[in-house]
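Coming up is one lone chain in structure tokens, specifically the form predicted on its own.
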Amino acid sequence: MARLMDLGLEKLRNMVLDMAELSENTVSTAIDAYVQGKDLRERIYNWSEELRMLQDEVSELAVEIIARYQPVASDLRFVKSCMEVAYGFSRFGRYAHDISDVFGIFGDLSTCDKTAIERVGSQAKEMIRLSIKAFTERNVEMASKLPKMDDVVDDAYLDFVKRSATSPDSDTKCMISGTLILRYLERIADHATYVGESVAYIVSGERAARK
């Protein structure tokens, strides 16, 4: 029963890291499309919609797991940690996509000021790179650096609206479309965090609380 049990753990494990790295493929291709001023938006959905199954194929199995095998401490936290991991990673996808769709709205944006988004969108890469990693080596150290990095995305999104809001000069389809992207982004920053959250849940039965 453990032995099949454990198959069951790193089935899971690896069905999560298959998520994860496709995330952040999403991710990472959405944002530089946009700064690019190319249009992807077919296949950052395709992805998204794969991330979107993949997630529910992970609820399916962490279910089966808990009633099959009714695993405690902390195998049970491991196994709910990677449904909410796995929902996560899915809302990367779900942001991405909208990150693309604003092509879709908005068309050229090739005279817009990309500065803030290229600076955000870089912090947002390598929170969901650190995210993954503390989760894969259950690192508690490397995911308490996510609230700080999170910190820093929620005031550049904050000073670029106000900045825009505050500015006569602003143009009224580059400040819109920003603070949608800047917006996308600090949520995936957000659930970043949350991922990073569910790794001191794993190891010692403690959640960090939100902000």
Second form
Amino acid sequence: MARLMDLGLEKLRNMVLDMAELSENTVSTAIDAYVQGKDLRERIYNWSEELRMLQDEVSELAVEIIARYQPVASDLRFVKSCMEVAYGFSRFGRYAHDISDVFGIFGDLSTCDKTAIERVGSQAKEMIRLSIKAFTERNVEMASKLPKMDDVVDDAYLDFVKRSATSPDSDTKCMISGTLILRYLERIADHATYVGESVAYIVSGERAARK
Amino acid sequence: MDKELKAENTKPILISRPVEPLKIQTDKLNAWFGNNHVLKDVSLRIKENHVTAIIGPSGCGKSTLIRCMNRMHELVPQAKVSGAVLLDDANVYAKGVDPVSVRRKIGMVFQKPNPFPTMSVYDNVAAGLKLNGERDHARLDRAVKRSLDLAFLWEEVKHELDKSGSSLSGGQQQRLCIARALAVEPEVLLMDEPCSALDPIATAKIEELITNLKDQYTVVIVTHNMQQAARVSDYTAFLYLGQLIEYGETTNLFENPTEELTERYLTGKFG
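Please give the corresponding structure for the form predicted in complex with the partner chain, as opposed to the form predicted on its own shown earlier.
Shown next: the complete complex, the earlier chain at its head.
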């Protein structure tokens, strides 16, 4: 027999999955636009705002479910995780917007070496894809791959910063814009890891220690 | 029965092991109504000055469990008990123990408020003390005020102590019964669904009272209302078909139960 709460939980899940799709697309578009030198700030800003509003809606529905049905055990963990995951997806949108904003700050960046950003960007996109798949399928094993992938992103970011700071040939504009974008990608990777941690929490109740 | 329960004799399914003193321990407690085996090897450790909730579906043995704790179960014809219940270190079922003295130390409040209908508010509270031979008016007055105070009722009835206990509202009657139980200064208070007949306001008062009482008493509450268990208790035990399925800190049990049966019961997937 279906429980009344199941209708609310299903709606919540669908809203979070809508956010997942939009946030993945937003980050991907922002990275590609930077690499291709396209100014898509307005489009990405609009998507980022949409994600923010969706996050509010997820929070409202989660609170309504708590107030109406007082979920416990795995239901409670799922509702709590949906709020956290929705926040993560909203942050994806915000960082995508920040990436696209770099274009506005620095203008033409066509002379900069974008190899590191392309590489880290691909890794971040893969992490988002994986975190969403793990969340959708409640797949703890898949989610457990994310922290190692996050380490790769962290290392790449630090490596870029160190190289830029010590290289006598560094172009200031390229160095600062590259550092900013890699920093945003590093934060995106962190949030993808948090989404993965939520999967473990929903399934087993285990909480990962945050770095 | 050993004075102290040995670890190998008890297998409490504790999520977190308590470090505070234990007030009541049941060891392989079994109870029957005739041939109906209603409690099966229940070993439970109840911490002093905490609220422990007993939850589970109808007929799982919740009420029987607490009625075994103060030897009320044996008042039912053909009822039988085996195993042990330790109050502090003493087995309440040991030979020579007077059940009345057990019930004095382990008081009980029932589902339906049951003040003595022909008695005044004052006499309801003083009844137990008078039965124990207390005749000193000043001492009785002090005990009645103290008990009504503890039950959050004094301010509401202090000018109407001569009024009949049954003339109070349902919530007030239940608090009167709590005051009556507290008057004889028990060490443990057992509550069998104390709010099931009350409205939300009266329920809130009792719940606040329960939280307050644990400073001085050990409270064990049976409830069908899981949200109530979550609100008022520090520890929760889940019973199913007479067996203790899971016992642990309330927050852990409600957020992350370890047993599949507990998960299914809490989330309303059976019961």
